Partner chain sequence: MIPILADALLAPARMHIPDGFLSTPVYLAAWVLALIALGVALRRTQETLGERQVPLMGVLAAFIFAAQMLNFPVAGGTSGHLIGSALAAILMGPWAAMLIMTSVVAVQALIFQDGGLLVLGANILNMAVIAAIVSYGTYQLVRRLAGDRPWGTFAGGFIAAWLSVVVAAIATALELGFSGTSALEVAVPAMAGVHLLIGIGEGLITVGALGFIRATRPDLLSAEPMGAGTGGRWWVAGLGLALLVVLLAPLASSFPDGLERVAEDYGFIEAARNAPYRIIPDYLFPGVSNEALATILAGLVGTLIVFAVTLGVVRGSTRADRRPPTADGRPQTAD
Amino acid sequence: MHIHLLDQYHTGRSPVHRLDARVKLLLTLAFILVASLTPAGAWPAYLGLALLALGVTLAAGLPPLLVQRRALVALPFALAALTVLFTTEGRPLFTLSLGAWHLTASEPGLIRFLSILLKSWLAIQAAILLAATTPFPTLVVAMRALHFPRLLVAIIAFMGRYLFVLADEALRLHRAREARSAVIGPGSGGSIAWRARVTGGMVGNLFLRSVERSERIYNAMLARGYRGELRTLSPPRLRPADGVLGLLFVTLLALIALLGW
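Please give only the structure of this chain, in the form predicted alone.
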């Protein structure tokens, strides 16, 4: 387990890295909104959004394969929309027989399903680019400056910071288990049920440790003046270049949206 893998930020001095975090956050939300509202089957618009994401990736100096590999995390969740393939009416393509059930896939259902996959893939790419070019503390400051709900900002900030704490606790449990385990040969270590019991015990232990540590951290924060709101310095002023780049990106998004509709 490598805790540093949880940090998705890539250090760089590209124009995308230097762009104001507030502008990047708003542009990312706009990109996701346009991708979500694009009609099903608008393939030229999907191609335009993919090329726009690729252009930002290259401008940020990030390896395109790295971004695409991380974007694959959206596919398992998008497969939940597989039912639209069989529930949308239209010209039938094929039929699956599952016992007494007969599922017929339609052409409009296939178009909707592929559109959902592409939308999820594009939205995840936008989020990956934002995380890879913006340090997490700067992103939290940007949310606060844009007047996001205070409770939401606090939850995101604590989640990002204490995810590493939980990973460290899990790493300690894993090392303790490895130090107390003797591997003699292949097939040793017990049955699957035994492994499941051990894993369940480790998860329960991790939960108890996390609760105890969170209470200690919260008491320490109260002792240092925490009153339910994260205090940050004033964000830097927007540069004219930030506005120009943001306006250019929004213009491209508007053209792609018009192409899709």
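Owing to the predicted nature of the structure, the values given are computational and were not obtained by experimental measurement. Positions refer to the first chain, counted from 1. C-alpha atoms forming the largest set that superposes within 1.5 Å between two forms make up the rigid core. Compared with the form predicted in complex with its partner chain:
- Core-superposed comparison between these two forms: CA of residue 221 displaced by 2 Å or more.
- Put the two forms on the same core and the Cα of residue 146 is off by less than 2 Å between these two forms.
- When the rigid core is held fixed, the Cα atom of residue 158 travels 2 angstroms or more between these two forms.
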Second form
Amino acid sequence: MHIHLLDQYHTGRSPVHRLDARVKLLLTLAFILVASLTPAGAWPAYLGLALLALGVTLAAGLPPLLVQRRALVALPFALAALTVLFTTEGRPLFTLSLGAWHLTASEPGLIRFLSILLKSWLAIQAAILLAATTPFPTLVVAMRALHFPRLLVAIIAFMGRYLFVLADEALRLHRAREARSAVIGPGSGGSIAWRARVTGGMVGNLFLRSVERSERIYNAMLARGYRGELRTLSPPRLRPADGVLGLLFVTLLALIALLGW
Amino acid sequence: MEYAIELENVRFAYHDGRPALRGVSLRIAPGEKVALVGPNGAGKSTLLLHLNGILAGQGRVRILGQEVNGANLGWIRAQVGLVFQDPDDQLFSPTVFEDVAFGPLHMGLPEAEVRERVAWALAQVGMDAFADRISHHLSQGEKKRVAIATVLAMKPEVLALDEPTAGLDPRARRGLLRLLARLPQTMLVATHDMRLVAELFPRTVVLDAGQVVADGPTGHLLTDEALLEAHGLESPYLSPLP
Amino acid sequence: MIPILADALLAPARMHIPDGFLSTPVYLAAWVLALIALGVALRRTQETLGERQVPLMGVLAAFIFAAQMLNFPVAGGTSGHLIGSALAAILMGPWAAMLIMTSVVAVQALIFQDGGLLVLGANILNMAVIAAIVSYGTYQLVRRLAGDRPWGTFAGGFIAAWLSVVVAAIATALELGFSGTSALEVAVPAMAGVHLLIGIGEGLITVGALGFIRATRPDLLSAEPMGAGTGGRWWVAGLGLALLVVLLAPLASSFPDGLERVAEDYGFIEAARNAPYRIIPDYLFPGVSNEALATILAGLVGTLIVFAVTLGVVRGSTRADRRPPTADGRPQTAD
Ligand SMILES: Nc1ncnc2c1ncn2[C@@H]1O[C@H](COP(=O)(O)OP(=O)(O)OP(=O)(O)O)[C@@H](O)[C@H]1O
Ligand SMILES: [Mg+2]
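Other form of same protein, the form predicted in complex with its partner chain, not the form predicted alone:
Now the full complex is given, and it begins with the chain already shown.
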């Protein structure tokens, strides 16, 4: 039983897949930065960024619809920005009357609201493209090469390796509970507090399994010569193609940014 | 004569104080292939962990004539390739390549040689095409093979394997059997797979409750029904249950 | 399986801020604070354990991620989940917990787009740094009050988990408010209100986990996880930080700015106060005219009441009842 469902990576041999992960990570951040700095209402710049994201999606051979579907994950958060509709001063657009609520939306409010949603939608596409074209281990190597704190990168590497192993174990515990509670009948299973505590028991159980596993892993590391210092191979060299593609992308971003300001 | 593995009256108890090994003595000559059998909890895994000093109780452990102590652990661990029971414990790196490179890297080898050894070790177990794969995505049989490659890359003299065939389907098991038969190293293999024992190991050691209760030619032991019965073992030649 | 996973991925997302929702100065400031804390955490962790505990922390980061998938039905199709900062802090100490939770939040952003990349600093600040300090400080304070009697572990665990969730939620609301993305007068009560409830789930799960661990491996519940220390500094830091965040909320929203006037003009604040998610019926103190002061007082008193009530309830109940069986079917013994 494996949880592949959550795996975002799509195998491929496109130029986007082959682009060095360091470059890809930095370009992703640059893209999101430009999106975040673009002023509200600078529609041409948003359009430019959207086209750029679409271009990369196609170049990577990813189905655009799939990317768009995943891009919806941040949508619920839009609620948090809803208030700007009504709290930004400017030409009133419409008034909502819900009982005691009288809310008037303004035009600048609407522009800000839409801009926030656009920024978030664009940024998340960039993040999806990064995850979908870069295997996790490669991302770890890139973080190490970019001199992220060594200890943190090592923790993240182990986390990536054991994420699915432990998720499988969690799922097994969950199934075992479901199987048992089915005996009592649907809808039963005690009070919410009791259920929460039972879930807590599973969490505790999972914690112990994790600690024990980490002890076995530590032994396996010792057995292969680990003496407290993690060594890794040096990262791959940057190819000329990485530089060219990187520069091209940065130039496009700069042009789009100019559109916005 | 210098033995590849020599244990002299090894005793060990885990933190809870219950003894797991109660005076184990064992000598294995270079090149010998020995099966270590016994019921669950007999102490097989515990014994294997003594071979390279991960656990250390009372008594002596010598590998290739050298006594295992704090000073020579680096050397000992390069000589004894220990493969753990659960490949998910053994394969802790993000990719197959990084996992196989871990041992050579921590032996302090230069990078070029590390890469060479990874390629060689993966070829030994027939997994050369899998270097860039993510360990989690491998099948159980593939994981077991890569686990063996992770220690082969250290070019050990001695292989200590913990249940190498557990959880394998017949075909994967067969492949692993062939691989083990081909490897030239001295081998001590803990297993419940009595057919593996019969097919591969001329000598068998029976461990029960932390003690060696029998040690001899596999052919003799596996036909000694009283012995097998007494220690919860089954002959591979036996017919199904009555 | 799919509903469980989808549910698990969506539910904690409320606190994972996506990119685009924070203004540049706010996410930069959050990065600075988060990086300072992480810098100290990295140094402390390396001092006390070197890289010996690397596999432990890595597997525990995976554990927190997996534990977030375990849920329990509450009502109306919603379910209770764990965020896990408090559990990590109690079991591993605040420094290691910061690193573990940072890895969790970072991987969620990088691999699952759960939370943004540029705003990662803010998410780390809320869920890894603030939550770890607040929960560890609270836990140690309650343990002290309990004089190391067993109920201290459970009451401490519950209050720590609850408070860490509420404070992290308020910090999230503050960041959204400072960015001009949400009106503070709405965001703070809304986030705080929802998480007053979510925090109870977090608290109960944490107590359940601590109970299981206490019954099976009490040695893992050491008083000073990984050399973190139980000294006065921690509970001062924890409660101080909690108070700071709680106090910042009304102060920040009381500054008369354009946004608020508009909101007042349209009766928005009144509406927000009557919103259905409000838990404390009267957020403002009657008779205190200064709005900010009244809100602060209300927040303080609310926190203290919850604190005292929990102490009382947990203290009473650990004496009276035997714990229900855990997932494993093993009986939990509290003491
Ligand atoms: N980490 C540990 N802590 C405490 N006791 C342990 C630990 N590991 C093993 N034991 C105990 O030591 C004894 C020997 O265990 P060991 O794992 O060596 O047996 P085994 O022969 O490998 O069994 P199996 O066939 O089930 O793998 C058992 O009683 C076991 O419960
Ligand atoms: Mg064993």
